[in-house]
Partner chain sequence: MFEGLSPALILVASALLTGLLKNRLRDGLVLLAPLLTLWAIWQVPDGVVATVGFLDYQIEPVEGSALRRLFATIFAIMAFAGGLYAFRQAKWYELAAAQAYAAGAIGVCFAGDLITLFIYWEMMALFSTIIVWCGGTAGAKAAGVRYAIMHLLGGIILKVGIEGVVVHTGSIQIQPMLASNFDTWMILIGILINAAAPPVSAWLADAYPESSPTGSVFLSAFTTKTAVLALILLFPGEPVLIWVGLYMVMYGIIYALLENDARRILAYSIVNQVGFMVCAVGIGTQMAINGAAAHAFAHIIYKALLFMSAGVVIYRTGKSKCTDLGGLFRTMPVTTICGIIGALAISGFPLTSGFVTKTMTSQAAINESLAVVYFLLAAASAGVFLHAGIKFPWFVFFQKDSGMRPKDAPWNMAAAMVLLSAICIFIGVFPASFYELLPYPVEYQAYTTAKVLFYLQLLLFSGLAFFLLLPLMKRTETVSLDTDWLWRVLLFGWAKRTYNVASLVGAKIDSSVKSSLNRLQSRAQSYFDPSAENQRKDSKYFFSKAQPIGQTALWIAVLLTGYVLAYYL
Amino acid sequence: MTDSQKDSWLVRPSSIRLMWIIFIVILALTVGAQFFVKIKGYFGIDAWFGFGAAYGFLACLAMVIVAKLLGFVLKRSEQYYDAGDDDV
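May I have the structure of the chain above on its own, in the form predicted on its own?
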């Protein structure tokens, strides 16, 4: 068996490309369904076309940025835990 046959189907480049295409089609169909389904917004802006997709993307982007900022704030040096181990 070659290395590509031993790998799981999830890590093969052809499978990854196919999954991206499937996900993009599903997302496009979900947003496109708004042409046929009337969305009743409660606040006005939430009835706009594609609002759910844009809101979800921006919320995910905000979570990633906050996580990165938290990483900078909470990060410790590599010797942080070795500083008090002189006796051991």
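Everything numeric here is computed off the predicted structure, so don't read it as measured data. Residue numbers count along the first chain shown, from 1. Whichever C-alpha set is largest while still superposing within 1.5 Å between the two forms counts as the rigid core. First, how it differs from the form predicted in complex with the partner chain.
Form predicted on its own done; form predicted in complex with the partner chain now:
Below: the lone chain, stripped of partners and molecules.
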């Protein structure tokens, strides 16, 4: 965008970079906080250091990939159901 100064603060490249930095700092803090707050966990594995972070990230990765793969089988054009509707 040429007049990026005029557009909203939220979409300027400089502020997007700033938001990424803040986001990464917050991410690091939530994991780092485990040095001070003990998550005792209920089933052993969930007491590991950074388990919530890793589990959240990997679960999302898995779901996105499964969705992507299923998409190859399940996705059809938007007119798919309209084609045969008006015959009978």
